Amino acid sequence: MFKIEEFDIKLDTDVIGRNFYYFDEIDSTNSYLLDESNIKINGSVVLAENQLKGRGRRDRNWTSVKEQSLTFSILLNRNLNAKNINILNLGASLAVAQAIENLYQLDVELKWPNDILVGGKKVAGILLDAVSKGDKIEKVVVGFGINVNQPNFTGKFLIPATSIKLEFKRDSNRERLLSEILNFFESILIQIDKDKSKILSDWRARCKMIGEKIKITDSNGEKFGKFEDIDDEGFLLFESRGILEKIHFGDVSIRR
């Protein structure tokens, strides 16, 4: 059982997570916050022990395990800048990485656009949904799926899965981890408004794929080249046969 009091005492934010909702079961935390008839307070967090229709990027299933994982979403509907949406995506990954490193001293790697890896295996992922009218972003929902205390994983994955427990060799306190992630996330939101270049440099420092030969897979097929860098909006710069291309989405893997 998630102990809300234990989470709250470690939460050190002004906005993020101060409006907190806990569900034993829900279709999807992202979908719940996207529904206009539900919560409208900026910074609200919805946590669910079980998601019936949990999803990752490109509508892939994301399975949560009751009392062993963290699946939650954050609502943002103030001071949104369309040019910073992908920076926000990278910043959310960075917040998870910083929290895991701070609490468990694990070496965390970030994989474009939204995967968090430990030991080359996926420990967490981010799903960002935005609602806009015309050129204006009205709200963004940032969804987090984190493998915390699962002892094993079955099934096939694009990237092998792991949990903090498997890497840290003991159970982790989910309440403490959630508060730490939200603390870092609020700091990152402030930093994006001040100077987003620090977010980009911090993300780059944790991405081991930059400079490597890669394969990008999307709905149009596969292409091969080099992961040159990310640009000032957080998109992947892909070099192939001397031509530099900006990549907005796709599955990225090291070319073997």
Second form
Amino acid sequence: MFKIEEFDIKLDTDVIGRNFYYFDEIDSTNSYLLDESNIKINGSVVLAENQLKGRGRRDRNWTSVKEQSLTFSILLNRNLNAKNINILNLGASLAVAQAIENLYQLDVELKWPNDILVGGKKVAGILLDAVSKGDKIEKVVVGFGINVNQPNFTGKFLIPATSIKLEFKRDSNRERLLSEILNFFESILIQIDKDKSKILSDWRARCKMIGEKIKITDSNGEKFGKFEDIDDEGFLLFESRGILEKIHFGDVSIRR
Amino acid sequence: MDIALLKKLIKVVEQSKITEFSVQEGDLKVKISKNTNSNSFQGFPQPHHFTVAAPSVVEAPAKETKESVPVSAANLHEVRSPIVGTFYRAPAPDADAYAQVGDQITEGNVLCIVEAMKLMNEIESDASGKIVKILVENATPVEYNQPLFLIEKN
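Given the form predicted on its own above, what does the protein look like in the form predicted in complex with the partner chain?
Time for the whole complex; same chain goes first.
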């Protein structure tokens, strides 16, 4: 069971998570918040122990484990600036990294665009959904999936999976972790409006792929080159045969 | 010369009375001209053509289209992309497209998805009417404010 009082006591935000919903089971926390008829309050958080239709990017699944993982989504529908949307995306993964570092002193690595790794294995993933009317963004839902207390993983993963328990060598408190992530997330939201470059530099500092030879896999196939940097908008700058290309999406891996 | 600058130049020419414009930077020569003779349909700015003499750094003109239906009225509206990303006409690779040319849509209907860095942005129509053109090919990149759909308003 998720102990809401424990979560609430450590929550130090003004907006994010102040409106909080807990579900034993739901189709998808992102889908729930995307449905306008459900919740309209900016900063609302929906947490579910089990998702029947947990999603990753395009068709991929995300598996939640009752009482062992943290699966939640945040609704943002105020002051959204389309030009900052990628910074928000990177910032969400940065918030998770900062929370894990702060609570467990683990060495966290960020993988473009927003995977969170410990010891080269994936401990958390993020999927964002947005709704725009024409060129105006009306809402963004930031979905987080965090492996907290899973003792092991079976099955095949694109990137090997791990949990905080496996890395930290003991059980961790999900309530405390959630409040910590939301605290950092709200700070990052405030930071985005003030100075985006701080978020970009904090993100870069945790990305070990910059400067490395990488492989990018997308629907068109594979391409090989160098992870030059991320640009001011958060896109990956990919260098191949002297030509710099801006990458919008794709699976990035180190080329060995 | 980068694509962004090129696009800016095209926009400047587009919004001006200039019909032909050329610029040279190093060995890259760019000529932008408005083709005022080939009218595809009434009441909408004609497609602009530009030719580039040198490296293959230029994409096809954004307004070149694959699908269209004849248009009777001049009451046209462009649905534009809010973000830079990749344009998808369907929610998943094997799913049906959200919208087709000829579809009657109402404001708020989902027309497409633009993806950027694991953010899936559903674009709803900001007008009601009939889709007369889909201006972007599926799974190709789009820029800020790039027109995606052309709608003949009711």
